[in-house]
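What follows is a single chain, given as structure tokens, in the form predicted on its own.
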Amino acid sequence: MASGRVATAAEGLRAYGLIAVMWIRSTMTYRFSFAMTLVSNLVVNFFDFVVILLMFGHVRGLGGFAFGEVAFLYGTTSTAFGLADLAMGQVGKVGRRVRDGTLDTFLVRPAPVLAQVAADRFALRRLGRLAQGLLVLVWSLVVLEGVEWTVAKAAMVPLMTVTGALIFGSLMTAGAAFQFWAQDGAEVANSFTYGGNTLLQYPPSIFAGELVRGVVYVVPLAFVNWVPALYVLGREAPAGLPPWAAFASPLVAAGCVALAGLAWRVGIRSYRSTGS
């Protein structure tokens, strides 16, 4: 059994390489096109960081956290919805393709749905994102004061864009999958995708409790960068979480993926053909 998946997600993860390598050389075709479409989605989303920037210039602080402890939060959380917005960004069309039948075509082909549904017209503007997500990130550990650096502070500032790219990939997953039943229900998953990218840019002293608790414990998008970054920042975890906590976002990231597989699993099982 665990072989056979094993030999499943290679398959899956070969094919969506082929796949996305094939829409790469197309884009590349026109590169000055693809230069200025990277250069304009970068600029586009450095405005929200400028936000950050115009409200510092009139207040010291934010919630208690200086401007460089906020830039690190911002940064953290951009480059990790950056990487998983690169990878599997394209998943969040499924609901057009279940209404205008196009999904069948991805079901007769030898590779993954899965797969072929998040290569499919791989995005490589989306570098932008990313790109402007990882200069702010490096920038706040350049202006960022009073941490006390150590081994397992500096191994967390990675660790925590991968595993926060494994969270926001799952929801957008999994939001993918609730579109095989509410075809229209794009916004819905994108409130919990960008919209908890955007929220986890700020300290969470700033929202009300309930709204902490609920992404801590129902939705675990604390576990991107909230949980993990106050750890580096030698600061309390949000929502009563021990200081461990911290060091459990591959474990929270590990599970949110084996959900996301699952509600994919069922969402395909559940799919009637066009139309359903």
Given for the second form:
Amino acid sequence: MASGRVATAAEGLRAYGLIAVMWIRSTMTYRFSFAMTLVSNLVVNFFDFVVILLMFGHVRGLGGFAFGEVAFLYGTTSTAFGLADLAMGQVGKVGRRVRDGTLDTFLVRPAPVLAQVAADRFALRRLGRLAQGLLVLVWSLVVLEGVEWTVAKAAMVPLMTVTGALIFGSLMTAGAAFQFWAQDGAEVANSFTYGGNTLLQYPPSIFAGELVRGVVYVVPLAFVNWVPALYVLGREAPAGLPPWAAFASPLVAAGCVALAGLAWRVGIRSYRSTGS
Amino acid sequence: MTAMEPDFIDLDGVEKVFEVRRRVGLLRRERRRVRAVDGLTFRVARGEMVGYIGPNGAGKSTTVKMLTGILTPSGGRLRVAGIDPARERTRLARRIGVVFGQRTTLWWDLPLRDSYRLMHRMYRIPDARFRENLDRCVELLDLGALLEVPVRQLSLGQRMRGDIAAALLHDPDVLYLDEPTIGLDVVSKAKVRGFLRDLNAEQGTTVLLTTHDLTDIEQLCKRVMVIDHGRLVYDGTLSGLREAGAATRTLVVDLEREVPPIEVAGARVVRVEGTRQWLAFPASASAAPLVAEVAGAYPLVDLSVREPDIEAVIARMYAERRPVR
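Moving from the form predicted on its own, what structure would you give for the form predicted in complex with the partner chain?
After this comes the whole thing, all chains and molecules, with the earlier chain placed first.
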């Protein structure tokens, strides 16, 4: 059973790679158009970035956080979200495929359906969002003051972007699985992913305690950046978590991936038994 | 081809029950169970070409979806090439080709060639085999000028040919065609039919064809299965289907002048329109003595014989079956 899972995952990654490469190559044939979209995406994201800079220029801090610290929160969650959106953003379109019946064509191909859905219309222009997140993150590391860097803290920064991406990706997948029953459920899923990303750009101290507890214990978004980032910043973990909770984020991410995989399988099974 | 495999496709009491939820009033919902496929049992031997017909909603598509592993049966046993489609969908996928007439399996925004290249890798088709198959399809389906065109710019007939090629690049043992000639012009239809006939004859590919166009069946399939209300109501030859429907042929005669309805033995007039009359006679009887008799007694100018209309035959079969249920 376990080796079967590994084989399926390997097949899925291979199919994902094949499909993604095909889409990249096809966009590259229209080089000018690709360059234009990439440039316009970068410009839009750059102006986003300028807005943030302007905001930080006027506000000394937010909820007791210095502006370097807020930038760090913004950069970490944006990078994680950008990674997840690049790799898995398309799964949210599955509801449309269920409605118009085109999911059937994925089911007659010898590759995992999730990989085919996720890699569909793979677009490098989504790198724009990721680039912006990375830019803010690097900039925040430059302006951060008073952080006593250790090896563990330094390692935590790249680790949290990866685990954060896994948590966001899991939410996207679970939300997509939900669309097998509620075909218009895309908005609900988006409120968790896009909404979660926006929430995590700000320090937890500005939100109500219930909301923070929900984000920690119910939908474990806090493990994307709040919990590990506050550890890096040398601050107390949110919602009464112990300090070592930061190191639990890979475990939380693994749990999310497992649950999302389960939800997806249940969704596919339901589709195959009802055909709609 | 390998030795006879009479149960290459094997269905035994296969059922598919859908639960349909219907809104009743403002909040209440009513659940209703619909039997789309109801105890279906049949076998298809390797290398056969079978027509699978029936009215809309009879369960044709549901059957094909179960045979391809898209849908899981609610009951019964189903095997294709010894594989249970519901349990081993991806393993089966390498051995079957599917063409949905109404929607494409190609990547809509990409040129045909890109779709084929992806199939090549995804199905792990050996390079030499892929090139050979692609060259053959390109030649026989006349795809040469279309390879660089994005699928969305192709006409329906061009797209269908592209889809059929895509379904065959990995040398499938079974090909399912769901309405492969729907909406095609006469030339495209002829091309597609000719290709399928050769494919079945030369490669020994087993073909299951669902269609509304009975000419497809007449020109391609020795065996026909008719499904209605999820059950098999006929399984046999096309000529047998005509007899089963108690079919009649029609003799159309043009006369020099208007006369009262012709009276001859073994036929009856079903329609009169000016100097033209339509005479129905049993499909099993010969037309020659009838023609001689009419020509001897009436001022005959011209005549033609019309074969029974299969659609009418099937419609009659359904009509006869319905009270039984």
